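To begin, one chain is listed below as structure tokens, in the form predicted on its own.
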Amino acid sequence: MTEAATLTYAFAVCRGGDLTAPAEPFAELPGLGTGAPVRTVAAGPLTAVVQDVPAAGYDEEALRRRLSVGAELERCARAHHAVITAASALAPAVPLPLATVYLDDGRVREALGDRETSFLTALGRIAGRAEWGVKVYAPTGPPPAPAAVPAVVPAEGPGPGGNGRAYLDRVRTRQRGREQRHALALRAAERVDAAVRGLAVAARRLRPHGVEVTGKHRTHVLNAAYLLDLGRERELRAALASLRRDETDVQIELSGPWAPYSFADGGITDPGAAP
């Protein structure tokens, strides 16, 4: 049996009649670079966008070598996004995740075919909506002065008011304030939270960055995306401009719109969110 040249690798899935005139903005569109254009595979009510790759260059082996270099995974994170966010802004899209490849269109057909009631759910809690990200941070705080760290350390003071103590005291008093500090943040973040909530038809809670992603000058007690109705981006971020005001403890960053990634799954419900 003769191998493929070439896989199918999949973007995004919509609804088939909302791609009416996919062909030129797709086909203005590099894709993963491979040379092949940008098209769709229709499928019953839904239609796959898609592009030819060559199966040397992303099969399972391959893919796993070719994700495993930072730059050409974000090469292909960045590729991935543009499709999708190009697909977007012609009719709802369900994100598929990255590498998602399959073995020729008829296997794509297949998946559409399989998960057709999960992507119909999906495509329609997201139309008319995006998605919006909201992190919170909370200031670590200067690091404590030199001089406040004695080279050695006596094990327990000559008597009260040794050195020994005096130094234990200082080391309780900093945690204490650090404590203190992250509990203001994390009641802030809270605050932030039930906030956008009002305002979205879902929220979903993702896992907060470690200090390889936001140093360590703070730490991240919010990392949460919102689904928002199309035409409430001035309420929310005016309800944001005044949680800055009030919440003087924590940093807030907003980024979007987005494609829906993190409510792709068709099945999220949220009873804290807005109906």
Given for the second form:
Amino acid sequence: MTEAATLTYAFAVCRGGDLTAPAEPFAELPGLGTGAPVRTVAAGPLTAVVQDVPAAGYDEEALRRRLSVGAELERCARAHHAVITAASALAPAVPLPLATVYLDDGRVREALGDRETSFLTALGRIAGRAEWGVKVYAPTGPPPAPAAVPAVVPAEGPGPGGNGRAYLDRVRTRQRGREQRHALALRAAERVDAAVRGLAVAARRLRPHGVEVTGKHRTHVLNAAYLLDLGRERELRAALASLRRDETDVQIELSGPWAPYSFADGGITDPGAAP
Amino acid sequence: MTERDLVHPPSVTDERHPSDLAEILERVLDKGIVIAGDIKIDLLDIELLTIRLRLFISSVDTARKAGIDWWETDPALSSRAARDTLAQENAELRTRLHALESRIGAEELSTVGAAEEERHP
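Having seen the form predicted on its own, could you now give me the structure of the form predicted in complex with the partner chain?
Then the entire complex follows, led off by the chain already shown.
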């Protein structure tokens, strides 16, 4: 078998009829910057948004190498996201994961054909809806001043024994304080989640970010994604404004609207959650 | 970490932009696979990539302010650092325990000594 010079990189999947209005809706997008246009491939009732990429740069080995370089991973992630965002602006679009690559258009059609029902279901679920991200953080700095000063510890202990006990007391108090604050923050996060879930048709918990992303001064206690009907943005913002007033132990961040990345393959639907 | 970060009121929030790299990455990488491509990069690799990437992000955003290698010594992030912290605390406690024991030991000896003196005047 001879190696094809190009592979087909797939970004997103839409319903076929939805993308016919402008003839080449994505022609202006750079995509991954390979020089080839971002185009569509029809497969039955579905359409994939794709781009030709050179096999030499995007086969398994090259892709792995490429994505191992921070700057290149960022470039690819942003390019991938830009095409998905553009597709979502035109029609309901199921985002595909970064680096979904096929040998050719024929393989794209086969793959879409194999999963036709699940794609149509996913498209039905996300139509008219957008994803929002809510992150809740607990500050990790020292607790407010009064609790931090163990007034019972004399500056000059009576001897090594007194100092040792005082030391253990201090460690224990500090640890207890940390645990209490963390428990408070977790409960606050649950209340935030419950409130936003009430507005959403589906919700999903994402992995909390590590300290590399949050910074040392705060811990991530909730990282959640919610699928909301397009008309509910104002309600969402109002709910968060009120939560921010009430939940003073935590920081609450909102991001979105996103293409429904977190709900492409299901998501935890909560029947009874949305009216 | 700066003083300013600590006194920053918790309720004040910034809205994150969808252009935030960490948010984009968790969405384009961390998702369940709807469809498998012909060219596959397995999940373990992606996991490694995200870890590396998060370090990369920190090197751009946070590390510049906080010192390039602070995560090396952060117990929350580095298990080695966590072990070091534990070992250090352990050593400190042992020293204090030793001091206490020798002090009590000395007191007991002198008490016993006094008692024996009483018995054998």
